[in-house]
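To begin, one chain is listed below as structure tokens, in the form predicted alone.
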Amino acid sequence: MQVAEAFKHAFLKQMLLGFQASVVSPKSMGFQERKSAIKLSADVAMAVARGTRKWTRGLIAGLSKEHQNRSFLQLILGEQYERLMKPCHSSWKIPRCKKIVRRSLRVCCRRKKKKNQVGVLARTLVAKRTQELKILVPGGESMDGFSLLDETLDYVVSLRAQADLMQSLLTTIEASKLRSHSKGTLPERKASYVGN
């Protein structure tokens, strides 16, 4: 799945705002502090760029559990902080006709008698994997099965986009450093060739 340009633009904008707010510099912070500030900025940027999904609210709520992060989040997000902190309790339910439900229950009861052992094993595996998925996706504890799968797909796509954008940002920074180093050393090289 491709990520929209609007997501990329919003992510980079929010990421740079996070860098400015945390003042990520080698002189004022240690390595672990810089790493934490960059990760926090990237997570907040991803959540803000994606908008109001259940996993974005869960991610912001999880990040704001630590007191030191709460003030940073309020500084970066401003008015959006309160909106993203509101719990999202809506669940996605499929409207069903009573007649269809009764008919499917009758069919299920017949099948259950025949394949009871296989069904129990399959349901156990699905329940176990669903619980593991609820732990991995931010805010997944409060989601039902259908919305969990939908939010998981969206979260994975956003994580992939975050990784790609951070990689391109790193490549850009390294390229600019190489250009600035090569410009500074170019006259020195010419002078050494002229002198010999």
Given for the second form:
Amino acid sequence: MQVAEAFKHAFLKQMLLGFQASVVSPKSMGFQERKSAIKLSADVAMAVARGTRKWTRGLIAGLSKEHQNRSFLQLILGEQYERLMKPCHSSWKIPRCKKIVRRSLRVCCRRKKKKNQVGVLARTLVAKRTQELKILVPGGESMDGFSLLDETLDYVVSLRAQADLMQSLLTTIEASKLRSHSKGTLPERKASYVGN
Amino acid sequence: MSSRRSSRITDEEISELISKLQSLLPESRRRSMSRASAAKLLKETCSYIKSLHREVDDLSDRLSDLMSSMDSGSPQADIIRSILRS
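Starting from the form predicted alone shown above, please give the structure in the form predicted in complex with its partner chain.
Everything in the complex follows now, all chains and molecules, and the chain you saw is the first one.
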């Protein structure tokens, strides 16, 4: 499963905006600060490129919770920042449903406890893994069942694309650096060869 | 993925989602999962997500390294600016 071409373009563009703000700008940063800015740019780029999904909202919300991120986020997102920060109104429904689901699960478990020990173990394991997944997928705490799996699928595809695109950026910049370095030394080498 | 009848999700949709998720996992993990249980699939998915996070973190390191020497006057900076203008 692949991301769309439009995703790749949007990602790279947003990533370059992040570079411009963190690297090309006159302000000089230390390694850690620059790395954090790059990582932040990459996550923002991924969320913006994907569009509106539960996990993209969760990601942006999570990133902007950190105070130190806010001014950088506003800088690289521009007018998109306000739009992306608007709260998602459907999310309030879910905590109420969760209570009802949990209550009904508890009643079910009490009835089945004596019968199916193996089943209980398997379900506990699934519940444990599901909880872990909810932490890993941005916005996962308010998702359950089908929507969690659906968002996970989308998130994993986007993560893979994010890593691939960052790798190609890395390769491209490394290559262009090599070219600009070699351009400087080539005339000298020619001269010495001719001299012999 | 909305059905016109109701908001209930069919078994078919669930198994389709699960098989799609399984197909995303890297080859090495998939091979040992011929009889995938729900718990195993979730575990492998969590592992994969964590490894992708590590990969992105490492790439951020390398990009930061690479750009340490890139100031606003370098040719790379010019390239970036011209791409953004287009």
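In this text, the rigid core denotes the largest set of C-alpha atoms whose superposition between the two forms falls within 1.5 Å. Values in this document were obtained by computation on a predicted structure and should not be read as measured data. Residue numbers count along the first chain shown, from 1.
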Mind pulling the C-alpha shift for Glu79 between the two forms, with the rigid core superposed, in Å? 3.8
